[in-house]
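Coming up is one lone chain in structure tokens, specifically the form predicted on its own.
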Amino acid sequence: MLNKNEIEPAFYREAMANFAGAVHLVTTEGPAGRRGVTVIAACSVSDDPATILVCLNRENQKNDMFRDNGVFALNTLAAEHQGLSADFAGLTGKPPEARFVADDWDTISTGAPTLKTALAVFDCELTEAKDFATHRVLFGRVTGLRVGDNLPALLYHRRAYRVL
């Protein structure tokens, strides 16, 4: 057991590696530009009004596009999207402008890119952005929704992709 004053970032990251999470692509498009990143730090906040949150590394200035555009879509990935997830995570070296070429994209209500083959899509208007430590928490009111096919979900656990 560690004293709360002894928790170092490396120990925290090691513990969080045991935190299994659904894999999502969070996307935006608007006056600030088009961007998409892979995340597992996302969850439901409320069903009335339908609201979700997404955590993004704010040390990457390109992530300011999400705040500046005021819209984002959370696309929940199926097992078949592992390669797409790796592309948007920057693991494959594919340039950001080429990442949207793979698969089939459209828009629902906000203009943010939505993945047609996602398990679920939550299209959101940004209602609040809170900076905390290294991350920015985006709160979005869901204005568009799509439920996809019932396929195996893509998870991330112990620094590797898993299938549920």
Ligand SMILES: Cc1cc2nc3c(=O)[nH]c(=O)nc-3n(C[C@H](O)[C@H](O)[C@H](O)COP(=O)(O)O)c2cc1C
Given for the second form:
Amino acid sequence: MLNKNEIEPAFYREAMANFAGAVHLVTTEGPAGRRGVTVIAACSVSDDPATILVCLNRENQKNDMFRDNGVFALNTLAAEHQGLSADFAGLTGKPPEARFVADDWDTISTGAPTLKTALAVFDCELTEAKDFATHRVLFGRVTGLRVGDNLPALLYHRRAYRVL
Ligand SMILES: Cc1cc2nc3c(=O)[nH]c(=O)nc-3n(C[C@H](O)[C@H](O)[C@H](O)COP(=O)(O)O)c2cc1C
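Mind pulling up the form predicted in complex with the named molecule next to the form predicted on its own we just looked at?
Let's see the whole complex now, leading with the same chain.
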């Protein structure tokens, strides 16, 4: 047990490593450019109006594209997408444009790339962007939705991929 003033970032990260999270790709396309990033910091806000949020590191200036385009899509990954997750986390050295392979992607309503085989796709118009500490919280009104196949889900837990 730690007191409030003893919570160092490393301890916080250690606790968060025990938090099992669904793995998603958040994508955008527009005047600022096309980009996709692997995230676990995403969740539902409300079903009426349908709204989600995603937290992106704002110290990476490429993430400004999500705010500047004003649209994004959250693509929830299945177990078979572990390689894609590594590509979009920048772990495989693939350049950003090579991470999108045309056959895998389409669009629904906003023009943000949507993964055809995702477990679920939430295509969003940005309603608010709130900067806090190292991160930017993007709130998105869901304007397009796709329910995917009933496949095993990809999770990230204790710094490793898991399958549910
Ligand atoms: C499993 C996993 C989860 C991640 N979750 C987040 C997240 O929630 N928010 C975030 O900003 N970055 C997250 N990242 C890091 C980004 O994916 C990574 O910094 C980014 O894709 C680097 O992109 P670049 O090489 O195009 O700069 C996560 C990485 C992994 C492997």
